[in-house]
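Next comes just one chain, in structure tokens: the form predicted on its own.
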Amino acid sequence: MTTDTLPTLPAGVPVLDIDPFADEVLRDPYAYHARLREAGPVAWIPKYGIYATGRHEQVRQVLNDHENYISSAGVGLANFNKEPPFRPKSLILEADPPNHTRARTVLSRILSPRTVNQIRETFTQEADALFDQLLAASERGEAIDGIKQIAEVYPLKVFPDAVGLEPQGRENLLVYGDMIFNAFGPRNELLARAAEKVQPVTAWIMAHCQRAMLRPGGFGDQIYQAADAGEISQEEAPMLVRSFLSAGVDTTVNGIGNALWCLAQNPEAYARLHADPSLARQAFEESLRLESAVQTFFRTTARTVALAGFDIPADAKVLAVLAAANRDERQWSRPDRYDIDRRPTGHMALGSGIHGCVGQVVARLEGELVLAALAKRFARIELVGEPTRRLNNTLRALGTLPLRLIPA
């Protein structure tokens, strides 16, 4: 988008002259989030000619009103009404009813709470096996990288297993997911670097969307079974598998990594969890609120709509800052505090409305089981070095997290 094509600012909308995708903002976004909330319920960002909202009430309104704030024009900065998508549009993220409804119905059935009950035992066994290995390492006095040895290892094992992927090449999922979420932002250096890295793995991703590459009975094969039954087309089936591969791992990796960081930063909270591992689900939910793995999503106005008293014109991009809403003092008491006794019902980290994360029941299961297995075996979790950030236009991600796990 050039300055010549930027839309005109409606009268009265506060102006926030900041780049939400600048490296310094992505590295430490919370001062920007506070400025956005303080500016008003909706603000104008002139650099991109977009509207933005960071208050819980308005973010929830935007995400839940799928008729006025559509997804088919893209959930990133690019407006697919004005430019072609960089890849075939997602049938889940970048679709509106009725097309979205058909695809969502299939995936919701496959990833239902009943499914979670069926896979819980296997996922628990894998978490126990991982932390038994880490227990042995910690007894030898070895420090670990919480990202490489926990947050990446576990989701790359259990979720692709459930989808039905072969073991080889799963690291490609992280490279691909990083590029997809970078592509929701501007065409900046982060996207350029991610796109360069993803070129060699694209063929692997596309090949593993095909039925012949998927284990019979897995989540991926069940999508093809839905196509056999006529619920979706045969052409749509690999695109839905692609949705699993692009969004089913990276977000969970970051969610678990952020949870480990929260617990390492708050020893009193970890002591509570160690004393009562049944708090693992709450501890994970609170980390999702405080350090939202997915920071932002865009919507596009289908028509002129009123948002907090301002008329937003048709075909305008609206940036919903989920992470800012999750620290809104209008919604949460002491919102910058990590409190595992809090029940953060209504947080926006997994979206809301018909486009809320379709795999959230599985993501929550993974986070719960990892934290429970950790708490049962280790009395303390300590930072032994400075973590590094992996910057992404959409995600809040750690690159490394040096930890020492102290056995119980």
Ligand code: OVM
The other form holds:
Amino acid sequence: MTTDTLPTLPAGVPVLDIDPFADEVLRDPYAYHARLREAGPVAWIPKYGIYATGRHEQVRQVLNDHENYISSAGVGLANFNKEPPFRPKSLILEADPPNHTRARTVLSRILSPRTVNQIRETFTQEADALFDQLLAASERGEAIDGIKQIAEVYPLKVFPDAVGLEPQGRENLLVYGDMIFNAFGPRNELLARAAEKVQPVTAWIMAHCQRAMLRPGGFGDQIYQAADAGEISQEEAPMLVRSFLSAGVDTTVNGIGNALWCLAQNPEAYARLHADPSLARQAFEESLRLESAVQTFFRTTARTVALAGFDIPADAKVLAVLAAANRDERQWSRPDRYDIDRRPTGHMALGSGIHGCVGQVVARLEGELVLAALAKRFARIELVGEPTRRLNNTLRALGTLPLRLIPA
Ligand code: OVM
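What does the same protein look like in the form predicted together with the named molecule, given that the last one was the form predicted on its own?
Now the full complex is given, and it begins with the chain already shown.
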């Protein structure tokens, strides 16, 4: 992009000369988040010709004003008014009312609190089975990788089971997730590397969105039942199954991985959790705030809109830095501290407003059950090596997390 194609910069908007998607920024984003909040309520990032906001008040405002800050032009850096989407648009994520409303109604019914009551027992049994096996390994003195052996295996078992997918080939879900969350960012090296595998993985995903591949009664089949009932069209059904397969795994994998990382770094918090495993839900919620798995989403302005007194022009991309809002000192006391006694209500890790995470009851269930099953069996968890990062343009992700679990 050359300078003369960049949107004009309204007078007075502070300029932040940084690449939010550079490797070193993604590896440790928090200094950049502080700079963004300090720069002002909104800043201009010349590298991409975008606005960005990292203060809680403005992130909240942007996410809760879906008429001025639309999603149908994409929730990544790419502006679908100017370039075609890299895959057919999501019918829920990349849509505005009234289209969004129809899709949302179906998915939120399938992922309702009532559903959670029905799946809770199975999800609990799976967490117990996994941690019984890890207990046996720990008693043999084995160290484990918290990412591979906890954060990946558990969501890859319970969620696709609930959707109704066959057991084979589920590793494709992680590759696909890595790609689409990279695709919300710029066309950098990270996206190029993720996109190398795009064709076979996309083919696998789309094949598994077909009704014949989905167990009758599962979440996927329930979407087809909504199509049978005329709530959505038959053509829309596989696209909504695609949303489950896009958003339902890599998010919870990293939410759980980041929670383990928080607990491994904070032995006193872990000790509290071990003493009282009923804190599992709160401990997971606080890790969502502190180490938000989904760090950012974009919106696009539908018209000129005033944000904190600055006129943002129409058709501009606005980066809402959820993870920066979640550490805003204007909102939280001791924001960089992992405090499982805090009730972090109002954090932005699951979004806010009409696009707020539709799977949040299932995501929270998985997080709670994993942390509770862990806390019940182990007195301590210890880092036994340097964790590695899996860099992604949108996700805060660990590649490995070497742990020793010490039985109670
Ligand atoms: C979708 C979708 C994909 C990625 C993320 C997401 C966090 C939704 O395809 O609908 O929400």
